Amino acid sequence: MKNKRASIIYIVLFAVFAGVSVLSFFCGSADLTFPQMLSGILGREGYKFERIIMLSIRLPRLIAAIVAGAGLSISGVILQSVMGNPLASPNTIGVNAGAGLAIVICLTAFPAFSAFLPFAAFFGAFFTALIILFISRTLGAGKTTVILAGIACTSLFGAGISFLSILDTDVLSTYSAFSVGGFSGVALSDIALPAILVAVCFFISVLLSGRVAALSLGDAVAASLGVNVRCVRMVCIVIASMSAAAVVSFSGLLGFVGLIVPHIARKIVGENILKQLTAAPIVGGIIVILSDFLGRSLFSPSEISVGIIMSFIGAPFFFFILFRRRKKTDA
């Protein structure tokens, strides 16, 4: 009975995912008929404009939304599980702040090398994770230590971003676009390597799902089950950071995906970590695809960044989580 229910859940998730993907791919601000879109996809003569729209604009955006939703969702599930904190996310451990600072440094010191901004974002995010790991290893890799180290790094890097922005105001426009996140102008070549990294992180997280499940029960229980708590937590933080950093490199700072999707996945499939890890990327993909579609369509031909749409969705959800936690504490 449980297996049948799980199968139905995944079938529904895949159906919704396929539906929103088709909607995003075939609907947009350009007024094209289905035959025109099909001719453009097939590369028929006289349909060069339609081909550019379908294969050079909409397809890369769709794939980017899928990879971003999956990568940030995987990161969120891992972090919330190993930290035992429902408010843990890539933002919490300073990944976004590290990527932002790296972008500003690159724009200030090497303004002519804007093509390297995605690499700067990735290494900034990943370097932040290494700093947090170093602090945690030095002070003891407890849940509280990691969270506090992330908050401290976020505050420090935020101050660095503000300082450099004052010194060079020209970087503000580029950084502002990066800070809200979005897929405008993304190309398939920008997504290829991040997609591979996200896939690798997913498979490693699946292999470690048993140990992650033990960690979610508490350090003492996990240790009694033979889990090397310190080592597993550090590896999980590296995986979560790499998955989030890969997404940041092409999408900018998309907020709330890594926070809200794990909660939705838990509601759908329960507390099983392996099921959460397999359901969360689908749910994340659905939410980000829909957000991108709404951003492109609501005020067409103008466009609202997907990061802004996600903030409108995520902020109320964040308050909902906080109120639920307070009620449980009061009870």
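Quantities reported herein were computed from a predicted structural model and do not represent experimental measurements. By rigid core we mean the largest C-alpha set that fits within 1.5 Å across both forms. Residue numbers count along the first chain shown, from 1. First, how it differs from the form predicted in complex with its partner chain.
- Superposition on the rigid core between the two forms places the CA atom of G124 2 Å or more away from its counterpart.
- A movement of the C-alpha atom of I151 reaching 2 angstroms or beyond is seen between the two forms when the two forms are aligned on their rigid core.
- Comparing the forms between the two forms on their rigid core, the Cα displacement of I161 reaches 2 Å or more.
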Second form
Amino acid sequence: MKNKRASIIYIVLFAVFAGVSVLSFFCGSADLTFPQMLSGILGREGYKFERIIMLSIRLPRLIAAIVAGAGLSISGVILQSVMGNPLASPNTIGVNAGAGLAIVICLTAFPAFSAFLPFAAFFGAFFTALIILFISRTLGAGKTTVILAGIACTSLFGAGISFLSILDTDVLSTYSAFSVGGFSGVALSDIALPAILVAVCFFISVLLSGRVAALSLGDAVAASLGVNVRCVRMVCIVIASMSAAAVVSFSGLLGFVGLIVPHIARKIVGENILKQLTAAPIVGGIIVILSDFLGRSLFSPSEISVGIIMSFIGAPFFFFILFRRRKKTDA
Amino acid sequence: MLEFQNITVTLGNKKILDNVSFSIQKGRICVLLGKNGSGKSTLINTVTNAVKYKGNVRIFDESLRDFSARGRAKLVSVFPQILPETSFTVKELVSFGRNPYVSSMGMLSLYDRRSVAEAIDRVGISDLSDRTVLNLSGGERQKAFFAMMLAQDTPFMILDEPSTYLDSVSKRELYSLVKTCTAEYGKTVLIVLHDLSDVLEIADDIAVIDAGKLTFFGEVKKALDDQIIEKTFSVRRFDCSENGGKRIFFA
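I've shown you the form predicted alone. Could you give me the structure of the form predicted in complex with its partner chain?
Shown next: the complete complex, the earlier chain at its head.
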């Protein structure tokens, strides 16, 4: 009975995912008919413009949205589990901002080495995660303090990004779009390495899902259940950072996906971490594709960045979580 | 045999445990007594390697330090003093007991599933299987965690104040389960209790820790003869008749 329910949930999720992917791919500001789009995709003679629109603009954007949604969702599920904090996400604990600062430093100091941006982003994100972990472990900080420390890191790194942007006008021109997050002008070559990194993170996190679930019961219980707490937590933070950083390297500081998607996935599939890890990337993909589609369509031909749409959805959701937690505490 | 050999734990300049040594024979229940802050939970933490300590904790004549985290979890299960709040269902929580035996993905085999169902059944919470642990009463939650310990199926069980939220009926049920574990399955149990009157109901041996030092270890009869409980906790002993038998209270 339960297996049947789970199968139905996944079938529905995949159907919705496929639906929004098709919608995003075939609908846009360019006024094209379906035969024109098909001819462009198939590379027929005389349909070069349509081919560029479909395969060089819409397809990379669609894949970017899928990778971004999946990568940030995986990162969010892992961080919320290993930190035992439903408010933890790559955005709220400053991991995204750390990755962003590292990218801006890399762009400023080594403009010729743009191929290394995902690695720079990873080190920035990992370093930030270590700071947060240090605060939460060494100082015995509570869940709220972790979030406050994340906000402080985000502010500090944001100031660093602004400062470097002022020093380097080339960086300043890209900083605005980068800080909001979006897929404008993204190419398939930008997504290839991040997509591989996100896939690797996904497989490792699925392999470790049993240990991650035990860790969510707290360090003492997890240790008594045979979990090497320090090792598993460290590996989890590495993969959560790597997954978020890979996304930041091509999408900029896309907020709220890593926060809201784990909650939605938990609501759909329950507390089982393995199910959350498999459902969250699909849900994340759906939400980011839809946000990107809305951003392109609502005020066409003008485009609203996907990061702005995500913030409009994510911020009220964040308030909703806070109010619900407050209600639970009061009860 | 579970053996604590010269255990010393120091935090900063303060000695939390000072050269504590005693051993519990197979199939016996040892109750660990001590005032708040005497070092009982710290001693338990040495078993899971949660604190740095000098000395040795030995099981089957092997130092626990030589085992991996999983290897240790196959030998000793621990009932935590503070039960974590979790949104897992009772069945999911008890399934964690099989963690040392399953792959890192946590996929349960048919045998594991049967062990989980049996553990839930033995504790008598089958009707709560699909309930969220967060929504259980304190007593029900403690039973769920005890079922998790049973599912872990280790020869040594350590329980840190397992009866805190239990009413007198549930306490008796829990003690009866612990006794069954030792009598039928030969498990060795170390249990921390605060209610002194409960001690005699369950203990074979008593270990008393005072200010980090072991002040007594021996059989219950000797502890009673030497008035160990009275001296340590400044209480008086009352002998009462109950249902044709004798019951001892401390107050």
